[in-house]
Amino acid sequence: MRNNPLLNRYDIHTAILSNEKVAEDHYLLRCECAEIAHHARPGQFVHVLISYGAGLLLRRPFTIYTVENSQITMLYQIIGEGTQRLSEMSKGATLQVLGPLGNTFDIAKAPPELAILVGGGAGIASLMLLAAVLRARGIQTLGLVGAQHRARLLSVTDLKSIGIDVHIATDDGSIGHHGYITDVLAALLGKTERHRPTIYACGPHGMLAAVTKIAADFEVPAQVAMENRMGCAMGVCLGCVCPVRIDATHVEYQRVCTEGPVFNATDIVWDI
(Lines of atoms letter the chains of each structure in order from A and count residues from 1; the text may use other names and numbers.)
(Lines give C-alpha, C1' and ligand atoms only; values in the text may rest on other atoms or scores of the structure.)
(Ligands and ions follow the chains in the order given, each with its own letter.)
Protein backbone atom coordinates (compact mmCIF):
# COMPACT_ATOMS: atom_id res chain seq x y z
CA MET A 1 0.00 0.00 0.00
CA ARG A 2 1.15 3.53 -0.66
CA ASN A 3 1.71 5.97 2.16
CA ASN A 4 -0.83 8.69 2.70
CA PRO A 5 -0.01 11.47 0.21
CA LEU A 6 -2.11 13.98 2.14
CA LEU A 7 -0.03 16.07 4.49
CA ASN A 8 -3.03 17.95 5.85
CA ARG A 9 -3.88 16.96 9.41
CA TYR A 10 -6.27 18.93 11.57
CA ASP A 11 -6.79 18.92 15.32
CA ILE A 12 -10.35 20.13 15.79
CA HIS A 13 -12.40 20.97 18.86
CA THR A 14 -15.94 19.98 17.98
CA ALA A 15 -19.29 19.16 19.53
CA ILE A 16 -21.14 15.87 19.20
CA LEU A 17 -24.16 16.21 16.91
CA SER A 18 -25.52 12.75 17.70
CA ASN A 19 -24.35 9.59 19.46
CA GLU A 20 -26.80 6.75 18.93
CA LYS A 21 -26.77 3.07 19.81
CA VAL A 22 -27.00 1.02 16.60
CA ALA A 23 -26.39 -2.51 17.91
CA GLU A 24 -25.44 -4.27 21.11
CA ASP A 25 -22.42 -2.36 22.54
CA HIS A 26 -22.01 -0.37 19.31
CA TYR A 27 -22.65 3.32 18.70
CA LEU A 28 -22.59 5.74 15.77
CA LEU A 29 -21.24 9.20 16.58
CA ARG A 30 -21.61 12.22 14.31
CA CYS A 31 -19.67 15.47 14.59
CA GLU A 32 -18.77 18.55 12.58
CA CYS A 33 -15.20 18.36 11.25
CA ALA A 34 -15.19 20.23 7.94
CA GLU A 35 -11.46 20.07 7.21
CA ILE A 36 -11.19 16.38 8.09
CA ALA A 37 -14.30 15.58 6.06
CA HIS A 38 -12.85 17.38 3.04
CA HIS A 39 -9.58 15.43 3.08
CA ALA A 40 -10.74 12.00 4.34
CA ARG A 41 -10.18 8.97 2.14
CA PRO A 42 -11.34 5.34 2.55
CA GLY A 43 -9.42 3.50 5.25
CA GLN A 44 -8.21 6.58 7.10
CA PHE A 45 -8.96 7.24 10.76
CA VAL A 46 -9.11 9.95 13.39
CA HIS A 47 -7.56 10.11 16.86
CA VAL A 48 -10.04 11.34 19.44
CA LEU A 49 -9.41 12.91 22.82
CA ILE A 50 -12.53 11.90 24.73
CA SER A 51 -11.94 13.67 28.03
CA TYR A 52 -9.40 15.84 29.77
CA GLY A 53 -10.22 14.09 33.03
CA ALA A 54 -7.86 11.81 34.93
CA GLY A 55 -7.47 8.30 33.58
CA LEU A 56 -8.10 9.10 29.91
CA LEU A 57 -4.86 10.74 28.90
CA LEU A 58 -4.51 8.90 25.58
CA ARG A 59 -6.61 9.48 22.52
CA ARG A 60 -8.57 6.65 20.92
CA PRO A 61 -8.42 5.79 17.18
CA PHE A 62 -11.66 5.48 15.21
CA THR A 63 -12.10 4.81 11.52
CA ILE A 64 -13.92 7.48 9.53
CA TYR A 65 -17.17 5.65 8.80
CA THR A 66 -18.95 8.13 6.53
CA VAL A 67 -18.48 11.66 5.26
CA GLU A 68 -21.49 13.88 4.66
CA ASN A 69 -20.61 17.42 3.57
CA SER A 70 -18.76 18.88 6.59
CA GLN A 71 -19.64 16.06 8.97
CA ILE A 72 -17.98 12.74 9.73
CA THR A 73 -19.29 9.71 11.58
CA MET A 74 -17.51 7.10 13.67
CA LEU A 75 -18.90 3.62 14.29
CA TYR A 76 -17.39 2.24 17.48
CA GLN A 77 -17.66 -0.61 19.95
CA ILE A 78 -17.55 -0.34 23.73
CA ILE A 79 -14.40 -2.22 24.70
CA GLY A 80 -12.99 -0.27 27.65
CA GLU A 81 -13.31 2.75 29.89
CA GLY A 82 -12.73 5.27 27.11
CA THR A 83 -15.36 3.96 24.72
CA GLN A 84 -17.75 3.37 27.63
CA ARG A 85 -17.43 7.02 28.58
CA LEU A 86 -17.78 8.07 24.94
CA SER A 87 -21.04 6.11 24.64
CA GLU A 88 -22.42 8.08 27.59
CA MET A 89 -21.68 11.48 26.04
CA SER A 90 -24.68 13.38 24.72
CA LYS A 91 -25.32 15.85 21.93
CA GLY A 92 -23.36 19.03 22.55
CA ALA A 93 -20.50 17.40 24.47
CA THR A 94 -17.08 18.38 23.16
CA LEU A 95 -14.35 16.26 21.63
CA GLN A 96 -10.93 16.96 20.17
CA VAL A 97 -10.48 15.15 16.85
CA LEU A 98 -7.16 14.78 15.00
CA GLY A 99 -7.10 13.59 11.41
CA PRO A 100 -7.31 12.29 8.83
CA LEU A 101 -4.52 9.84 9.62
CA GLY A 102 -3.02 6.78 7.94
CA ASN A 103 -2.94 5.60 4.35
CA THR A 104 -5.86 4.54 2.18
CA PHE A 105 -7.30 1.63 0.24
CA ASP A 106 -5.76 1.70 -3.23
CA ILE A 107 -8.39 1.52 -5.97
CA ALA A 108 -6.87 4.00 -8.40
CA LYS A 109 -4.09 1.99 -10.05
CA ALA A 110 -6.14 -1.12 -10.81
CA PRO A 111 -9.89 -0.54 -10.33
CA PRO A 112 -11.50 -3.91 -9.62
CA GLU A 113 -14.10 -5.49 -11.89
CA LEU A 114 -15.77 -6.72 -8.72
CA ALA A 115 -15.07 -5.53 -5.18
CA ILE A 116 -15.78 -7.83 -2.26
CA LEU A 117 -15.83 -6.11 1.13
CA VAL A 118 -15.38 -8.42 4.11
CA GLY A 119 -16.10 -6.96 7.53
CA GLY A 120 -15.93 -8.85 10.81
CA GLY A 121 -17.67 -7.22 13.76
CA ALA A 122 -16.79 -3.53 14.09
CA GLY A 123 -14.27 -4.02 11.28
CA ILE A 124 -17.02 -3.17 8.82
CA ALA A 125 -16.56 0.44 9.97
CA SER A 126 -13.34 0.66 7.95
CA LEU A 127 -15.14 -0.35 4.75
CA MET A 128 -18.20 1.91 4.60
CA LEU A 129 -16.47 4.95 3.13
CA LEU A 130 -14.76 2.65 0.63
CA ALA A 131 -18.13 1.16 -0.29
CA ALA A 132 -19.51 4.61 -1.06
CA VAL A 133 -16.54 5.49 -3.28
CA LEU A 134 -16.73 2.18 -5.17
CA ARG A 135 -20.44 2.60 -5.85
CA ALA A 136 -19.94 6.21 -6.94
CA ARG A 137 -17.47 4.92 -9.54
CA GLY A 138 -19.95 2.33 -10.77
CA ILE A 139 -17.93 -0.66 -9.54
CA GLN A 140 -19.94 -3.76 -8.72
CA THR A 141 -19.58 -4.33 -4.99
CA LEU A 142 -20.57 -7.11 -2.62
CA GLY A 143 -20.67 -6.68 1.15
CA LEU A 144 -19.91 -9.60 3.45
CA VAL A 145 -20.75 -8.83 7.06
CA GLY A 146 -19.98 -11.14 9.97
CA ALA A 147 -21.05 -10.87 13.61
CA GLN A 148 -21.22 -12.97 16.74
CA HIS A 149 -25.02 -12.88 16.69
CA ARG A 150 -27.97 -10.90 15.31
CA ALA A 151 -27.87 -8.22 18.02
CA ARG A 152 -24.31 -7.28 17.02
CA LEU A 153 -24.86 -7.14 13.27
CA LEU A 154 -23.68 -3.82 11.83
CA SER A 155 -24.04 -1.68 8.71
CA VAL A 156 -26.32 -3.94 6.67
CA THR A 157 -28.93 -1.22 6.14
CA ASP A 158 -26.25 1.36 5.34
CA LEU A 159 -24.67 -0.87 2.70
CA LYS A 160 -27.98 -1.78 1.12
CA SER A 161 -28.97 1.89 0.98
CA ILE A 162 -26.19 2.56 -1.55
CA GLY A 163 -27.04 -0.46 -3.68
CA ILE A 164 -24.70 -3.11 -2.32
CA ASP A 165 -25.75 -6.75 -2.20
CA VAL A 166 -25.08 -7.92 1.36
CA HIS A 167 -24.27 -11.43 2.60
CA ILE A 168 -24.46 -12.13 6.33
CA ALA A 169 -22.90 -14.70 8.64
CA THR A 170 -23.25 -15.10 12.41
CA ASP A 171 -21.32 -17.38 14.72
CA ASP A 172 -24.51 -18.70 16.30
CA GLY A 173 -26.61 -18.84 13.14
CA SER A 174 -29.18 -16.35 14.47
CA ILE A 175 -29.23 -14.68 11.06
CA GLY A 176 -27.59 -15.50 7.73
CA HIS A 177 -24.98 -18.22 7.30
CA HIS A 178 -24.30 -20.22 10.46
CA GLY A 179 -20.54 -19.90 10.74
CA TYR A 180 -17.76 -17.54 9.71
CA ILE A 181 -18.03 -14.86 7.05
CA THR A 182 -14.89 -16.34 5.49
CA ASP A 183 -16.99 -19.42 4.62
CA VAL A 184 -19.23 -17.13 2.59
CA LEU A 185 -16.20 -15.51 0.94
CA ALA A 186 -14.78 -18.84 -0.21
CA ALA A 187 -18.15 -19.91 -1.60
CA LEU A 188 -18.57 -16.64 -3.52
CA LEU A 189 -15.08 -16.77 -5.02
CA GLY A 190 -15.93 -20.18 -6.41
CA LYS A 191 -18.77 -18.56 -8.38
CA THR A 192 -17.06 -15.48 -9.80
CA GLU A 193 -15.27 -16.99 -12.79
CA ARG A 194 -16.44 -14.19 -15.09
CA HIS A 195 -14.95 -11.45 -12.94
CA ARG A 196 -11.59 -10.92 -11.30
CA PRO A 197 -12.48 -9.60 -7.87
CA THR A 198 -10.43 -7.66 -5.38
CA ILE A 199 -11.01 -8.25 -1.68
CA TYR A 200 -10.99 -5.46 0.90
CA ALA A 201 -11.22 -6.61 4.51
CA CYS A 202 -11.14 -5.46 8.09
CA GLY A 203 -11.85 -7.39 11.27
CA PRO A 204 -10.21 -9.57 13.91
CA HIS A 205 -6.68 -10.81 13.30
CA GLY A 206 -7.77 -14.43 12.79
CA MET A 207 -10.39 -13.43 10.24
CA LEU A 208 -7.90 -11.36 8.27
CA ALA A 209 -5.41 -14.24 8.26
CA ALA A 210 -8.16 -16.53 6.92
CA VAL A 211 -9.14 -13.97 4.26
CA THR A 212 -5.51 -13.77 3.16
CA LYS A 213 -5.26 -17.55 2.77
CA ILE A 214 -8.52 -17.73 0.82
CA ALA A 215 -7.41 -14.90 -1.47
CA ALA A 216 -4.12 -16.67 -2.11
CA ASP A 217 -5.90 -19.96 -2.80
CA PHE A 218 -8.09 -18.27 -5.41
CA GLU A 219 -5.22 -16.08 -6.67
CA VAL A 220 -7.05 -12.79 -6.19
CA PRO A 221 -5.61 -9.60 -4.69
CA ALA A 222 -6.61 -8.53 -1.21
CA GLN A 223 -6.09 -5.44 0.90
CA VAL A 224 -6.61 -5.44 4.66
CA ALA A 225 -7.06 -2.66 7.20
CA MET A 226 -5.33 -3.59 10.45
CA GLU A 227 -6.81 -2.73 13.84
CA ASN A 228 -3.76 -2.80 16.11
CA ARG A 229 -3.87 -0.90 19.38
CA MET A 230 -2.39 2.59 19.07
CA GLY A 231 -0.79 5.01 21.49
CA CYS A 232 0.25 8.17 19.65
CA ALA A 233 -1.13 7.38 16.13
CA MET A 234 1.69 9.54 14.74
CA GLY A 235 4.42 6.93 14.29
CA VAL A 236 6.42 7.86 17.38
CA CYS A 237 5.58 5.35 20.12
CA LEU A 238 5.89 2.16 17.96
CA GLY A 239 3.05 0.57 19.90
CA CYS A 240 1.07 -0.53 16.85
CA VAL A 241 3.67 -2.28 14.72
CA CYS A 242 2.99 -5.42 12.69
CA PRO A 243 5.38 -7.72 10.79
CA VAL A 244 5.50 -6.98 7.07
CA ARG A 245 7.30 -9.09 4.46
CA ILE A 246 9.60 -6.89 2.35
CA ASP A 247 11.00 -9.73 0.23
CA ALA A 248 11.56 -13.48 0.43
CA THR A 249 14.10 -13.18 3.24
CA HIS A 250 13.37 -9.86 4.89
CA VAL A 251 10.63 -9.00 7.39
CA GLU A 252 10.35 -5.63 9.11
CA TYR A 253 7.94 -4.21 11.65
CA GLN A 254 5.92 -1.34 10.24
CA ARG A 255 3.65 1.11 12.01
CA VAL A 256 -0.05 0.55 11.45
CA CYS A 257 -0.75 4.23 12.17
CA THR A 258 1.55 5.58 9.44
CA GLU A 259 2.64 2.86 6.99
CA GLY A 260 -0.91 1.49 7.43
CA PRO A 261 -3.58 0.86 8.46
CA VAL A 262 -4.07 -0.60 4.95
CA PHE A 263 -1.65 -3.25 3.68
CA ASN A 264 -1.56 -5.79 0.90
CA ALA A 265 -2.81 -8.89 2.66
CA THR A 266 0.03 -11.13 1.51
CA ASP A 267 2.64 -8.68 2.83
CA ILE A 268 1.56 -9.29 6.44
CA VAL A 269 3.28 -12.14 8.28
CA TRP A 270 0.29 -13.62 10.07
CA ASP A 271 1.95 -16.39 12.04
CA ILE A 272 4.39 -14.28 14.09
Ligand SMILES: Cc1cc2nc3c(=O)[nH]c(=O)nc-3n(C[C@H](O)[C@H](O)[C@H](O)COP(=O)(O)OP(=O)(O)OC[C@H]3O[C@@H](n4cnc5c(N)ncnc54)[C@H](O)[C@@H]3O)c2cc1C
Contents of the next structure:
Amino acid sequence: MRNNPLLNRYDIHTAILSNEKVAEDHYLLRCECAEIAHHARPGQFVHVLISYGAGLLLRRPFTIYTVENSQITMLYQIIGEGTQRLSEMSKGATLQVLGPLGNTFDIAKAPPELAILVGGGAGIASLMLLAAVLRARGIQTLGLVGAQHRARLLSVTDLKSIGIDVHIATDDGSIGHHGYITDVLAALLGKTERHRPTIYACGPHGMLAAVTKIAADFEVPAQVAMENRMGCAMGVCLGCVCPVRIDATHVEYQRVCTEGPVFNATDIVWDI
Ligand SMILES: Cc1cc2nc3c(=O)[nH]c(=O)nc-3n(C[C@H](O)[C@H](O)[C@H](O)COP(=O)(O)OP(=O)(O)OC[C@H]3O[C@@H](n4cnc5c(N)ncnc54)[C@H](O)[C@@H]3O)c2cc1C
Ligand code: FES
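Beyond the form predicted on its own, can we have the form predicted in complex with the ligand?
Now the complete complex, all chains and molecules, led by this one.
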Protein backbone atom coordinates (compact mmCIF):
# COMPACT_ATOMS: atom_id res chain seq x y z
CA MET A 1 0.00 0.00 0.00
CA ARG A 2 1.27 3.48 -0.92
CA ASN A 3 -0.29 6.38 0.80
CA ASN A 4 -0.06 10.11 1.24
CA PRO A 5 -1.48 10.92 4.67
CA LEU A 6 -1.42 14.65 3.88
CA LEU A 7 -3.94 14.13 1.11
CA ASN A 8 -5.79 11.32 2.90
CA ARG A 9 -5.34 9.33 -0.30
CA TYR A 10 -4.41 5.65 -0.27
CA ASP A 11 -3.60 3.06 -2.92
CA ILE A 12 -4.64 -0.28 -1.50
CA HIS A 13 -4.12 -3.81 -2.78
CA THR A 14 -7.21 -5.63 -1.66
CA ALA A 15 -9.19 -8.80 -2.26
CA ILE A 16 -12.83 -8.80 -3.35
CA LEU A 17 -15.09 -9.90 -0.49
CA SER A 18 -18.20 -10.18 -2.67
CA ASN A 19 -19.29 -9.14 -6.16
CA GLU A 20 -22.96 -9.81 -6.75
CA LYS A 21 -25.43 -9.04 -9.49
CA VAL A 22 -28.10 -6.70 -8.09
CA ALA A 23 -29.98 -5.77 -11.28
CA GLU A 24 -29.72 -6.34 -15.01
CA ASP A 25 -26.11 -5.43 -15.98
CA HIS A 26 -25.38 -4.02 -12.50
CA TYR A 27 -23.17 -5.40 -9.71
CA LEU A 28 -22.34 -4.53 -6.12
CA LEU A 29 -18.71 -5.11 -5.16
CA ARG A 30 -17.44 -5.13 -1.59
CA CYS A 31 -13.81 -4.94 -0.50
CA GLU A 32 -11.72 -4.18 2.55
CA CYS A 33 -10.17 -0.69 2.28
CA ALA A 34 -9.88 0.55 5.85
CA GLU A 35 -8.08 3.85 5.19
CA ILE A 36 -10.37 4.78 2.29
CA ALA A 37 -13.44 3.83 4.31
CA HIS A 38 -12.23 5.96 7.19
CA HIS A 39 -11.72 9.11 5.09
CA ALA A 40 -14.51 8.75 2.48
CA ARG A 41 -17.01 11.61 2.14
CA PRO A 42 -20.25 11.76 0.10
CA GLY A 43 -19.58 12.09 -3.63
CA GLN A 44 -15.97 10.93 -3.51
CA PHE A 45 -14.73 8.15 -5.74
CA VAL A 46 -12.02 5.51 -6.07
CA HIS A 47 -9.87 4.71 -9.09
CA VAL A 48 -9.68 0.96 -9.54
CA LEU A 49 -6.96 -1.02 -11.29
CA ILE A 50 -8.89 -4.06 -12.44
CA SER A 51 -6.13 -5.93 -14.19
CA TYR A 52 -2.72 -5.36 -15.74
CA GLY A 53 -3.94 -7.31 -18.79
CA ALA A 54 -3.94 -5.89 -22.32
CA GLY A 55 -6.34 -3.00 -22.82
CA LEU A 56 -6.88 -2.41 -19.12
CA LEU A 57 -3.86 -0.30 -18.35
CA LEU A 58 -6.08 2.57 -17.21
CA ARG A 59 -7.92 2.45 -13.95
CA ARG A 60 -11.71 2.90 -13.85
CA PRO A 61 -13.45 5.42 -11.56
CA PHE A 62 -16.35 4.37 -9.30
CA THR A 63 -18.10 6.29 -6.57
CA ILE A 64 -17.92 4.93 -3.03
CA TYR A 65 -21.46 3.59 -2.62
CA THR A 66 -21.43 2.68 1.06
CA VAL A 67 -18.96 2.53 3.92
CA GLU A 68 -19.35 -0.13 6.58
CA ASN A 69 -16.58 -0.11 9.18
CA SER A 70 -13.40 -0.90 7.22
CA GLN A 71 -15.20 -1.97 4.05
CA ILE A 72 -16.44 -0.02 1.05
CA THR A 73 -18.87 -1.01 -1.68
CA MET A 74 -19.14 0.09 -5.31
CA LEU A 75 -22.32 -0.22 -7.36
CA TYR A 76 -21.44 -0.42 -11.04
CA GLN A 77 -22.96 -0.90 -14.45
CA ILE A 78 -21.39 -3.05 -17.17
CA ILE A 79 -20.41 -0.57 -19.90
CA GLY A 80 -17.34 -1.91 -21.70
CA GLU A 81 -14.36 -4.18 -21.25
CA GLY A 82 -13.31 -2.97 -17.80
CA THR A 83 -16.65 -3.31 -16.07
CA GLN A 84 -17.36 -6.57 -17.93
CA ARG A 85 -14.12 -8.06 -16.58
CA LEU A 86 -14.83 -6.66 -13.12
CA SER A 87 -18.24 -8.37 -13.11
CA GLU A 88 -16.54 -11.70 -13.86
CA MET A 89 -14.18 -11.44 -10.87
CA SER A 90 -14.99 -13.57 -7.84
CA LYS A 91 -14.43 -13.40 -4.12
CA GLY A 92 -10.68 -13.45 -3.41
CA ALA A 93 -9.59 -11.81 -6.70
CA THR A 94 -7.33 -8.82 -6.15
CA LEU A 95 -7.80 -5.18 -7.10
CA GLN A 96 -5.80 -2.02 -6.52
CA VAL A 97 -8.03 0.76 -5.19
CA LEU A 98 -6.87 4.41 -5.04
CA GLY A 99 -8.90 6.90 -3.04
CA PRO A 100 -10.80 8.63 -1.73
CA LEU A 101 -10.59 11.10 -4.64
CA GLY A 102 -12.33 14.33 -5.59
CA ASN A 103 -14.40 16.85 -3.72
CA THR A 104 -17.66 16.15 -1.89
CA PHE A 105 -21.29 17.20 -1.84
CA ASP A 106 -21.50 20.32 0.29
CA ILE A 107 -24.15 20.12 2.99
CA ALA A 108 -22.26 22.15 5.59
CA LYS A 109 -22.65 25.74 4.30
CA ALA A 110 -26.42 25.71 3.95
CA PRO A 111 -27.96 22.49 5.30
CA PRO A 112 -31.20 21.94 3.39
CA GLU A 113 -34.60 21.67 5.06
CA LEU A 114 -35.43 19.12 2.40
CA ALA A 115 -32.87 17.20 0.34
CA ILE A 116 -33.99 15.80 -3.00
CA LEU A 117 -31.67 13.15 -4.46
CA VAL A 118 -32.11 12.54 -8.19
CA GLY A 119 -30.33 9.48 -9.60
CA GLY A 120 -30.51 8.29 -13.19
CA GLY A 121 -29.37 4.71 -13.84
CA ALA A 122 -26.09 3.93 -12.06
CA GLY A 123 -25.91 7.63 -11.11
CA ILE A 124 -27.80 6.79 -7.94
CA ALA A 125 -24.55 5.15 -6.75
CA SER A 126 -23.06 8.61 -6.22
CA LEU A 127 -25.87 9.63 -3.88
CA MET A 128 -26.06 6.73 -1.41
CA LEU A 129 -23.30 7.87 0.95
CA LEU A 130 -24.83 11.36 0.88
CA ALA A 131 -28.24 9.85 1.67
CA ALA A 132 -26.80 8.14 4.75
CA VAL A 133 -25.16 11.36 6.00
CA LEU A 134 -28.33 13.42 5.43
CA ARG A 135 -30.44 10.90 7.34
CA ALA A 136 -27.88 10.73 10.17
CA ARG A 137 -28.27 14.50 10.51
CA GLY A 138 -32.05 14.19 10.61
CA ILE A 139 -32.57 16.03 7.31
CA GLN A 140 -35.76 15.10 5.48
CA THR A 141 -34.67 13.39 2.28
CA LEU A 142 -36.50 12.22 -0.83
CA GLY A 143 -34.97 9.77 -3.29
CA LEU A 144 -35.94 10.05 -6.97
CA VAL A 145 -34.70 7.04 -8.90
CA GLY A 146 -34.91 6.67 -12.67
CA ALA A 147 -34.21 3.58 -14.76
CA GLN A 148 -34.80 2.30 -18.28
CA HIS A 149 -37.07 -0.45 -16.95
CA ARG A 150 -37.94 -2.42 -13.81
CA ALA A 151 -35.10 -4.96 -14.10
CA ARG A 152 -32.50 -2.15 -14.10
CA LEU A 153 -33.90 -0.28 -11.10
CA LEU A 154 -31.25 0.30 -8.41
CA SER A 155 -30.96 1.16 -4.73
CA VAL A 156 -34.65 1.44 -3.85
CA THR A 157 -34.38 -1.06 -0.98
CA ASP A 158 -31.14 0.52 0.27
CA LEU A 159 -32.69 4.01 0.32
CA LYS A 160 -35.89 2.81 2.01
CA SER A 161 -33.87 0.93 4.64
CA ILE A 162 -32.49 4.24 5.94
CA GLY A 163 -35.90 5.88 6.02
CA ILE A 164 -35.95 7.68 2.67
CA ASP A 165 -39.18 8.09 0.69
CA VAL A 166 -38.51 6.86 -2.83
CA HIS A 167 -40.17 7.95 -6.08
CA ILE A 168 -39.53 5.86 -9.19
CA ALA A 169 -39.71 6.55 -12.91
CA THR A 170 -38.99 4.17 -15.78
CA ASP A 171 -38.69 4.94 -19.47
CA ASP A 172 -41.15 2.15 -20.36
CA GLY A 173 -43.49 2.57 -17.37
CA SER A 174 -42.82 -0.98 -16.10
CA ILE A 175 -42.69 0.46 -12.56
CA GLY A 176 -43.40 3.93 -11.17
CA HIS A 177 -43.99 7.00 -13.31
CA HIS A 178 -43.94 6.29 -17.06
CA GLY A 179 -41.34 8.79 -18.28
CA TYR A 180 -38.31 10.62 -16.97
CA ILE A 181 -37.41 11.08 -13.32
CA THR A 182 -37.08 14.80 -14.11
CA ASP A 183 -40.91 14.89 -14.67
CA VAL A 184 -41.27 13.65 -11.08
CA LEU A 185 -38.78 16.27 -9.85
CA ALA A 186 -40.66 19.15 -11.51
CA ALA A 187 -44.00 17.91 -10.11
CA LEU A 188 -42.53 17.58 -6.60
CA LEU A 189 -40.96 21.05 -6.62
CA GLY A 190 -44.38 22.45 -7.52
CA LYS A 191 -45.63 21.05 -4.19
CA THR A 192 -42.72 21.81 -1.84
CA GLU A 193 -42.76 25.62 -1.81
CA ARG A 194 -42.97 25.80 1.98
CA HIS A 195 -39.67 23.97 2.39
CA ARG A 196 -36.20 25.11 1.37
CA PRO A 197 -35.08 22.20 -0.80
CA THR A 198 -31.69 21.46 -2.31
CA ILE A 199 -31.25 19.04 -5.20
CA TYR A 200 -28.33 16.59 -5.43
CA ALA A 201 -28.12 14.73 -8.72
CA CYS A 202 -26.05 12.24 -10.69
CA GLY A 203 -26.83 10.49 -13.95
CA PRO A 204 -26.55 10.85 -17.70
CA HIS A 205 -25.48 14.24 -19.10
CA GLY A 206 -28.94 14.97 -20.57
CA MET A 207 -30.65 14.21 -17.26
CA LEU A 208 -28.28 16.50 -15.38
CA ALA A 209 -28.87 19.31 -17.89
CA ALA A 210 -32.63 18.86 -17.42
CA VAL A 211 -32.26 18.85 -13.61
CA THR A 212 -30.29 22.10 -13.86
CA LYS A 213 -33.00 23.79 -15.94
CA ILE A 214 -35.73 22.68 -13.52
CA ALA A 215 -33.66 23.85 -10.53
CA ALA A 216 -33.15 27.25 -12.19
CA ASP A 217 -36.86 27.54 -13.06
CA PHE A 218 -37.84 26.87 -9.43
CA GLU A 219 -34.87 28.89 -8.06
CA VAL A 220 -33.69 25.89 -6.05
CA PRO A 221 -29.96 25.23 -5.47
CA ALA A 222 -28.62 22.07 -7.11
CA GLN A 223 -25.33 20.17 -6.93
CA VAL A 224 -24.42 17.63 -9.59
CA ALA A 225 -21.81 14.85 -9.61
CA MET A 226 -20.23 14.65 -13.07
CA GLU A 227 -18.98 11.35 -14.52
CA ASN A 228 -16.75 12.47 -17.39
CA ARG A 229 -14.37 9.96 -18.91
CA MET A 230 -11.14 9.83 -16.93
CA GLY A 231 -7.54 8.95 -17.55
CA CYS A 232 -5.32 9.68 -14.56
CA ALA A 233 -7.88 10.90 -11.96
CA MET A 234 -4.95 12.86 -10.46
CA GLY A 235 -5.39 16.21 -12.22
CA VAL A 236 -2.59 15.64 -14.72
CA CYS A 237 -3.92 14.44 -18.11
CA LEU A 238 -6.82 16.95 -18.49
CA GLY A 239 -8.89 14.15 -20.00
CA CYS A 240 -11.86 14.84 -17.76
CA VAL A 241 -12.41 18.60 -18.08
CA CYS A 242 -15.82 20.24 -18.28
CA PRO A 243 -16.75 23.89 -18.96
CA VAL A 244 -17.56 25.84 -15.81
CA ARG A 245 -18.90 29.41 -15.72
CA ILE A 246 -16.65 31.56 -13.50
CA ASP A 247 -18.59 34.81 -13.91
CA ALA A 248 -20.95 36.46 -16.38
CA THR A 249 -18.32 36.61 -19.14
CA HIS A 250 -15.81 33.86 -18.36
CA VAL A 251 -15.89 30.09 -18.81
CA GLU A 252 -13.04 27.91 -17.59
CA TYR A 253 -12.36 24.21 -18.18
CA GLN A 254 -12.11 22.47 -14.81
CA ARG A 255 -11.01 18.93 -14.00
CA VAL A 256 -13.80 16.66 -12.85
CA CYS A 257 -11.27 14.47 -11.00
CA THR A 258 -9.84 17.23 -8.80
CA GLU A 259 -12.08 20.34 -8.91
CA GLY A 260 -15.07 17.94 -9.05
CA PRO A 261 -16.77 15.57 -9.40
CA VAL A 262 -19.37 17.72 -7.59
CA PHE A 263 -20.24 21.14 -9.06
CA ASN A 264 -22.98 23.68 -8.60
CA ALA A 265 -25.37 22.71 -11.38
CA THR A 266 -25.83 26.21 -12.74
CA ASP A 267 -22.04 26.74 -13.00
CA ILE A 268 -21.75 24.01 -15.64
CA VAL A 269 -22.11 25.08 -19.27
CA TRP A 270 -24.28 22.23 -20.50
CA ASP A 271 -24.54 23.07 -24.20
CA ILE A 272 -20.84 23.26 -25.17
C1 LIG B 1 -16.12 10.21 -10.78
C2 LIG B 1 -16.79 9.06 -11.46
C3 LIG B 1 -17.54 8.17 -10.71
C4 LIG B 1 -18.18 7.10 -11.32
N5 LIG B 1 -18.92 6.26 -10.55
C6 LIG B 1 -19.55 5.22 -11.12
C7 LIG B 1 -20.32 4.33 -10.32
O8 LIG B 1 -20.39 4.47 -9.08
N9 LIG B 1 -20.96 3.31 -10.95
C10 LIG B 1 -20.87 3.13 -12.30
O11 LIG B 1 -21.49 2.20 -12.83
N12 LIG B 1 -20.14 3.94 -13.08
C13 LIG B 1 -19.47 4.98 -12.52
N14 LIG B 1 -18.72 5.81 -13.31
C15 LIG B 1 -18.58 5.48 -14.73
C16 LIG B 1 -17.54 4.36 -14.88
O17 LIG B 1 -16.28 4.84 -14.51
C18 LIG B 1 -17.49 3.87 -16.33
O19 LIG B 1 -18.73 3.29 -16.68
C20 LIG B 1 -16.38 2.86 -16.50
O21 LIG B 1 -15.13 3.48 -16.36
C22 LIG B 1 -16.47 2.22 -17.88
O23 LIG B 1 -15.34 1.40 -18.04
P24 LIG B 1 -15.33 0.20 -19.11
O25 LIG B 1 -13.95 -0.28 -19.25
O26 LIG B 1 -16.37 -0.81 -18.76
O27 LIG B 1 -15.87 0.91 -20.41
P28 LIG B 1 -15.04 1.39 -21.67
O29 LIG B 1 -15.99 2.19 -22.48
O30 LIG B 1 -14.38 0.23 -22.30
O31 LIG B 1 -13.95 2.35 -21.01
C32 LIG B 1 -12.89 2.86 -21.71
C33 LIG B 1 -12.34 4.06 -21.00
O34 LIG B 1 -13.32 5.09 -20.90
C35 LIG B 1 -13.56 5.43 -19.55
N36 LIG B 1 -15.03 5.57 -19.43
C37 LIG B 1 -15.97 4.98 -20.17
N38 LIG B 1 -17.20 5.36 -19.83
C39 LIG B 1 -17.05 6.24 -18.83
C40 LIG B 1 -17.96 6.99 -18.05
N41 LIG B 1 -19.29 6.94 -18.22
N42 LIG B 1 -17.45 7.78 -17.10
C43 LIG B 1 -16.12 7.85 -16.91
N44 LIG B 1 -15.21 7.18 -17.61
C45 LIG B 1 -15.66 6.37 -18.57
C46 LIG B 1 -13.00 4.30 -18.73
O47 LIG B 1 -12.52 4.72 -17.46
C48 LIG B 1 -11.87 3.81 -19.60
O49 LIG B 1 -10.73 4.59 -19.39
C50 LIG B 1 -18.07 6.90 -12.72
C51 LIG B 1 -17.30 7.77 -13.48
C52 LIG B 1 -16.67 8.84 -12.85
C53 LIG B 1 -15.84 9.79 -13.66
S1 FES C 1 -8.57 12.37 -15.36
FE2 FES C 1 -6.61 13.20 -15.72
S3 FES C 1 -6.88 15.30 -15.18
FE4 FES C 1 -8.77 14.38 -14.62
